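The form predicted on its own is given below as one chain in structure tokens.
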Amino acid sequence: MSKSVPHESAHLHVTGNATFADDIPQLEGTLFVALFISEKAHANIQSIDFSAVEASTGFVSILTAEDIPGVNDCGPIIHDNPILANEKVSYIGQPVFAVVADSFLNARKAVKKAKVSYEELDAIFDLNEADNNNSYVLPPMVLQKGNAQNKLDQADRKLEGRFKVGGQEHFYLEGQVAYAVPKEDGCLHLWCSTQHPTEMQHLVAKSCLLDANQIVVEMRRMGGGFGGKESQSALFCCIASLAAKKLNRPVKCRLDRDDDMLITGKRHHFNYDYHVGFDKTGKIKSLQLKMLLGAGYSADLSGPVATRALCHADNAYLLDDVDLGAYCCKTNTQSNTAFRGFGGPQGAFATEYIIDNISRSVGVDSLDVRKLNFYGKTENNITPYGQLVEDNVIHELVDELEKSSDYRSRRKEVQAFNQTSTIIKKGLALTPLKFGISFNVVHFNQAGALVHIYTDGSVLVNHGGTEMGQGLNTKVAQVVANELGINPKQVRATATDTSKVANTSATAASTGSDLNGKAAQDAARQIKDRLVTFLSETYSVEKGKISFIDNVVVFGTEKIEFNALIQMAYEARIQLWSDGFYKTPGLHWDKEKLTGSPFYYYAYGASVSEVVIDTLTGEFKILRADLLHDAGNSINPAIDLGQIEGAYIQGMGWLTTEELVWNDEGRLLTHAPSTYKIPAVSDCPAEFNVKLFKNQNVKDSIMRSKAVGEPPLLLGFSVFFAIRDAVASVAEYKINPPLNAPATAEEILSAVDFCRDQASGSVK
């Protein structure tokens, strides 16, 4: 354990031999689907003329809402998300019907020939407009602790304001894809790119009027997911399956990039309205925060996203008197969904922004204001939702990073540079993170696994998690190998399969390794216990004196090769396979009161970013980044470091270049790589220092490790606040720049102009 074993599929990825859902050999007679998507944001469908479609080359069939034998819904929680629109459309990009043809190209050509007439209805695109009209997909959520209004009234100093953070396109390299094949007795085998095979099984069963046991969902690997394939893969799985069932032929549904981006939801964008009270040192006394979430046209996962935003608004800070509200605004746009961090980044971003404002108001370095407000280690460590913050290492972690990054000396250097440079300005920021690990819905925190040992000593493991490039299968294989005392190369992880491990949870909320690693460990341990009993009885040796290490089993003065032991055990009819199960202990949550202990533990981290901006163009560049992250007792340091680096860059992209733009009619304009700008290699810092913080989880997590999927995305905060620091230098750091995220060149230039005007007195 704690060794940098290569990713189990790395050699397949780099040679192009890794099989993704679209690479599965197609059976003879396979048909292909193309979707007709709405051209209006909110309208009644008056008529559809299919005559030209039906006359198209290769045309086979049309699938409409009326052709769905079961439930026309693919919503993960609330049933408000139709598979195909029926009578009314709610956003530009909503699937209305599907055309099935003998080739992908013929299907796309045919679907464009349909003629649809609409009766347009009033549409809402703006979050404030939705809020003013009480247009919500869910009732508002309010989390209160103490007496925020009273403490605000008593506070020495106060600030109030509004700001925004944009959404984010998942931009997985592999798009949405599903391949459904009819089997005997009305059954279906579905290959798809999804983070939640069990949910796909359930929703396909409901739409096709089948039992769950008639559907097998198989998923070997994804080319990225980031939350975009947790719930939103369902629509495409259902359409492929419905068409396959209707026609009794294999059907593939694969989207091109434009349709993918137009149809699917994004990270929720947020509008914030806050009032904060604090003292002359910057210590927060009260916080009132209203968060408007852009849910889109349906609920999807907006409820859990809002809950997690509320539970992360504290980030690493003690907030004793708070009034926090989350409002899931209904708009006529794509239904937004899970995205790496799941609302946590949006909640934490708000408080970081507010603290950044406080620091300039009191004239103190923002790092000192942050440290002043940190949770305590043995007291002052209760969250607004009532959970005790244990193992709080944020103090020593930030201290270590402050020293290793030379933060204090670089702060002086940056300020000195800005005094003599009128056009080019530098900025520096250090931001912390505290991130809770577990699903907010308690019953999702469970997992199962199967482990098989074959007579040659090789091991096969199957678990309910999904591999999307994050190294889950590698870590699970390491756990099993460690338990059996063998080389990880002897362990192979197979495709996630609902016919092997049933009722799985989504691979999300950073729980993949925690849950599935523990389940696989449990299965391997059961087999190991049988082998120990067998050796003890066969050789009359105490069980406690039997050890498995380096492919050798040692017992007393004797030892035997692992492979030989397995053959002996097989001949003695010892069961060499087992199932394993795990459920996270100690979790409870009152969703009505928004109180409890929803997280098993917390992960911590911090980052320092130094940037340079051009005040004439608004362009920026990262000069240096220093990251220190708490992964506990890392199972695989190389994989964890890769996740941390990637999360930082993805977080930076969200807050800087990845701007989503809709026009006045509600059409997404940034629906291709030509208009939507994810970070490239040239955007990475030239000096990139990333380290794991030495720590061990106080909780009995898998091998005492900590999750590294979502938490490090918050490390990207330091880029945004370094940019804001650079902008503030234009006005001698005395004005809080009105910089919204993403901090595009236009946003930066606008904030620079504002600060200059304020400093010169030309704007009141």
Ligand code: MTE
Given for the second form:
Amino acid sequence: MSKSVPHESAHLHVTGNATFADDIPQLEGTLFVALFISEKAHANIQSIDFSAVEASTGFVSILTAEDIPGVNDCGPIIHDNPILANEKVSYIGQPVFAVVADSFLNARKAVKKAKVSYEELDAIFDLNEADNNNSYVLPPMVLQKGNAQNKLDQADRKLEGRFKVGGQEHFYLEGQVAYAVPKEDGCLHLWCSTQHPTEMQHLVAKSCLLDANQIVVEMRRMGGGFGGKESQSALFCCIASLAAKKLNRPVKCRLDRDDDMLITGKRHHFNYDYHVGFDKTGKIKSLQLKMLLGAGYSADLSGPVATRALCHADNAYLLDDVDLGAYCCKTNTQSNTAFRGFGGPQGAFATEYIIDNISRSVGVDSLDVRKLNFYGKTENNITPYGQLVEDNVIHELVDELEKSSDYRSRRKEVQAFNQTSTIIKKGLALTPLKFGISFNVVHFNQAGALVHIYTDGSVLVNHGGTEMGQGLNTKVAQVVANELGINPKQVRATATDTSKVANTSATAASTGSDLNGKAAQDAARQIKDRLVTFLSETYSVEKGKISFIDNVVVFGTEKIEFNALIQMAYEARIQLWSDGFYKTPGLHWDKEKLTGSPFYYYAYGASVSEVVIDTLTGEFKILRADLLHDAGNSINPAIDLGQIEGAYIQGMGWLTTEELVWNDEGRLLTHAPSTYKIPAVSDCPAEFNVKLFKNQNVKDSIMRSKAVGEPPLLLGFSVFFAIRDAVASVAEYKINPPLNAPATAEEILSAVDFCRDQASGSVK
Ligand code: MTE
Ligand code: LUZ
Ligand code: MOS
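Would you generate the structure of this protein in the form predicted together with this ligand, following the form predicted on its own above?
Up next: the whole complex, starting with the chain shown before.
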């Protein structure tokens, strides 16, 4: 089963033949949208002069909030997210109205001719300012266990401080796009790039005043989503659909990169404020951590993101006495959203940072302090939210990586190098991860699938998940092929389609293959059961003596080709297609008390990064990276290794070069690749050793595999902490560098300067 078959679309990707939403042949009469976006961060709209817009070449129509027959909202949970601004704008980039024209170019030219006059209001951009003003999109959340204050008072050693982590632009290669086509009797067909076809269906229905059964959402693949198309594809789906309804014409809404970056939300940036108590060995006794999340102007998914941040602040460590707070700060900026890890990385980053501080403060190698604080295997394994960690493999995983990466001797080499090298400094870090798998909203953990076997023996599978490059369709096809004992090439996965499988969850929380794989297996198994019954009754063989292997079905002492059996079964009027369903067992979660067992299991991993920094320019380079990650019994090792490498690089980008900058008026200045620096091929480590940890899921997951989409993003932590280690070397590792993430060249330089000043000050 565990087989590195190529990605089902690899041959299409590399030849340019994969169809994305914008490649679908356009119907005659298709119109195109350009959005007018707010130029003020917080203002009342006094008036809009459309006259020059209407006179512009190719102009067809304008769509404003008043043209929305249903609800002017596309918020996924809380209804605070207008599709088009109604009288008030809340950030620079907020769509105010749409211009529809006969081409994208004409729509863009026309939209620029509008004149909007604003009455400006006070705006908030800073998280601490928002917190001080009780400006939140949701009530604060608190997760407490034990007595953190008492234990802090009693602790031998204490540290406190503040630090920050930045947000992250998704930078999917394919931008947001939706193409809505009117159908008979008021119905709509919508092709779009989304991780959540069902939510698109419902939000379009509500805004257009249609029933869900009048809308078909079809999604073959995305050119990347990374969480940015979980909820935020909705705005563009709604606008294309509203315009298509209004004009009764096909309408496409496709953003250019700058508009995409200005309009859509990103990973939440966090400000942290902590107090930690520990002993002289570095064992944590108490942690108080206040996290301010930059939610932006509306709630979007900030609630569950904050919940996941709280449930990952422990990372791989036992924290018995904790007081964790998450505050979703409301600011006049883009509404931040899901991004690979969904708050988990931000929660875990805080504790890794604090442990890094503790290590320097007690003068013990950070790896030893980490190990000292790991969850136990059979005791000391209750999380702050009350779930028992039953599958802990972090000890053996980290031991294996410590050896294979030669951590201890390289630590000595790095220190020796730094003794003699004054400008160029090296740094090394090993960071672990533990990541909870399941949606933290219990009822989302369900999925459906359809499997058809045609009379020639070829198989079609359709499921509720969406393909965004992660290889979900490949894995689901492998599962079906495995169940039927046929070659995966004989199984084709088709576009996600709300008229085939209904009421799907977003493909998110890394659960795509866990949920849809199980649902597809269920469907395939039902067909197989019918075939087994048919064979057993026809040839009087025991069911237990029938097996499906390598495209051949063996029954008793005889065998038949799979394809021939299918033709026979068809003629015997056996149903050769089936639906399938799956729901993750054993989950419970009290969202008021923030306690329960929200995760079916945990995935683990660790990475070692060695970096070199230039203390005159602040530049850095990764010299070597060693990654060891637990994907359980991998369904497809090649795809999983790709996910692990990609996630490490994406995590590294978040914590190093990807910096979002807003000016004093709240305008995002980094809205194109010219100013926003994602990693390039040349940023990959020269030596890159990536391995799967040999493990089996203790839970009955699909093929005993583990979800792999998001967890390895946390592997990128070791790059940041290796940089921090290199910076600390300029002050003999005695000072905790005040390095915030992202560790850009400027940030590295200023931390180096701080450490050098402090070190020379202490000599004086
Ligand atoms: N990999 C690729 N190539 N493109 C993506 O957009 N999204 C990530 C991850 N890996 C993503 C990706 C995110 S945020 C999630 S939640 C998972 O894939 C979703 O897919 P899965 O549940 O099937 O792993
Ligand atoms: N919870 C979660 C969610 O853990 N991951 C998600 O992606 C998500 N999305 C929506 C709501 N809850
Ligand atoms: Mo992934 S952030 O759950 O889409």
